[in-house]
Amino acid sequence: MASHRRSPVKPLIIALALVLALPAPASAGPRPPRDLRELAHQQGIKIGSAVNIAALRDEADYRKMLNHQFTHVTAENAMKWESVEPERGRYTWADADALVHNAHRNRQRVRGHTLVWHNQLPAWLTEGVADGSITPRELKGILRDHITTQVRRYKGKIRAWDVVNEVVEEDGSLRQSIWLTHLGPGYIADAFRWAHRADPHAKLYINDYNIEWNAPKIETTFSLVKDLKAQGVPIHGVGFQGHLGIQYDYPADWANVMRRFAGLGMEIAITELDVRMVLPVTPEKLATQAGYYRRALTDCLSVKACKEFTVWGFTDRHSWVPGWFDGEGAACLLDENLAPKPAYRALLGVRAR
């Protein structure tokens, strides 16, 4: 006698039809990023850190964290003039080369920092200018050769250069430096032109602090950039350093200031962000700090031209803050033991783009 068991095909077809008829579940959106590198890819922005070259060489945990978390790096001191040419005509490229090599090996882009600054100049240069053994005409040639030599060495390996750094005073006047005093304000345009000739594909920036909020400094920098553009000078970006402190109000108009500069055709970057506090550390201070970091990234992401978000060191182990601001510190995303602080987790929660 033949078996009269029911075929499973018909119930399966019915069940499938019922499933297909159900409404599709609402999209949950992209999953939260696991780390800063993934956040950078999700948000379409470069997330970077300044690099302590000694720690990069000597501390395996520091090196691992840097290479795992960040898509962009800045030479903290390794590319400054006193580091690369401590004696006239004698170049020491080992530290800068090590940073660039490590970055390229770990799929990171590089910001060169900095070509023209009033600080961290070699003694042979400042003393020669002071005693008159270096004349203004010779000084101009020295500056041109320095920029050309350094930019040409890293041609094609540096995404962006801080060409001139901190050239505006707090009161909105041009900074009284050896460059302004002996070469006049034209040194700024010259620096951009020389850098562009040495590497036509690098993005060239003016970089400064307190242009997040200081009105006189903002207006002078804006006029300077506008004038440079009108002269056809190859300037491509404005860097906002972003050295903040929780004892001061967050610069609430920062995003609009970025948009003003973006309106001149400028690329925008946050280049040196840290958020210090008066010690000791408390949970409440860490929560406030986290809010400042979150707002800074949110502001950057709200401006289409903002392409880079870089912190000035990622761990309190190597922060510059305690050595510069008495009684202050704990300014970075990770503590001395590389443990993430609330600020780190706050960045992972930003959803702006």
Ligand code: G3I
Given for the second form:
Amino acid sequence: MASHRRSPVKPLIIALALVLALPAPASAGPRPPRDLRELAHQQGIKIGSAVNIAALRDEADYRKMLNHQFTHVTAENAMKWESVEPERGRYTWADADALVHNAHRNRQRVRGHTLVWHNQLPAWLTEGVADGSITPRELKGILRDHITTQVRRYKGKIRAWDVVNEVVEEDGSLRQSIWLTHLGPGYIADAFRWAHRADPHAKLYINDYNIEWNAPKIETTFSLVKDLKAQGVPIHGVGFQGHLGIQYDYPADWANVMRRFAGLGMEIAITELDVRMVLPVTPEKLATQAGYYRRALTDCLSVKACKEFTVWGFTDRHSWVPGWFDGEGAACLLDENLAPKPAYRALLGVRAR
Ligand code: G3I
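In place of the form predicted on its own, the structure of the form predicted together with this ligand is requested.
Full complex below, order starting with the chain above.
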């Protein structure tokens, strides 16, 4: 009598089909972040945006998006000298105060921008220096008072200050500002010392553009930071602005440059990232732009000292780019209607830490 042997193949196929039909096990790693705030928490980094104060005040959708997505903010203009002291001795803090208040209500840390710059200075100051009615000696006192007054006002409320902004030229020389011309290079160390005295816990930064790739600028900034450290000047961080454009190559060595400054004991931040393009917008350009944003975040996350990743505005509705570069724009993560662009989704896909 022939015995009836059951084939082992059929039950195997059934088992395999069942396994394939099951959802992936819950232990497959953290789920993808739903937004930038969740990404920031997962990756252990602060993700910030510059804030347009008028939009924060007047546009509910802008306000909601900013407060929901970001864990860090920088005033785009509201803390600059011309904004806080438009007339000599008359301070106007309303906008800066509103920004700091909104940040704290929404669990966001704040970068103060900026104490010493050659731009957006009030006319009373530049004209006074130009016509000689403000002497160099007086100018030094004015700078010390400005720094002390502003840093003290926000003591304990500002995580990091851009103490000096853009003090190096493209050719690696120190910038010929009213500060260098009338006070000499010592104004830089003085600025850090005065800021530190006014808030000993704030992280004090030097901040600049093109130090992502421009060798003369990088070398001078590096020597400057090294010298300041050697003199015991309280400098704690280097801010890379990161104003990029897809018509130029991505700064491929950026992570190494960050590492060099980290080697001097500096905290690192990307402080003003945006990635502009020559208009019109095309799907190809948006894809390239997404790659730049993704690489910038990946570079930052690859350097342990990089603690903050801030974009210079999050929506094309409010961006400095079209006003400054003829025929260029679309530099931000969200479009004019606050719809996410490929760059936004690319950031959510970055896993590094
Ligand atoms: O406040 C006046 C307003 O009263 C006037 O009606 C209007 C007309 O043009 O101008 C307003 O001032 C403008 C100001 O932004 C505030 O909106 C200035 O014209 C305009 O030049 C100024 O531009 C700012 C720029 O810095 C000045 O250098 C941009 O918004 C700001 O995004 C940009 O930010 C800088 C960082 O601070 C440092 N790194 C580079 C970055 C981009 O340039």
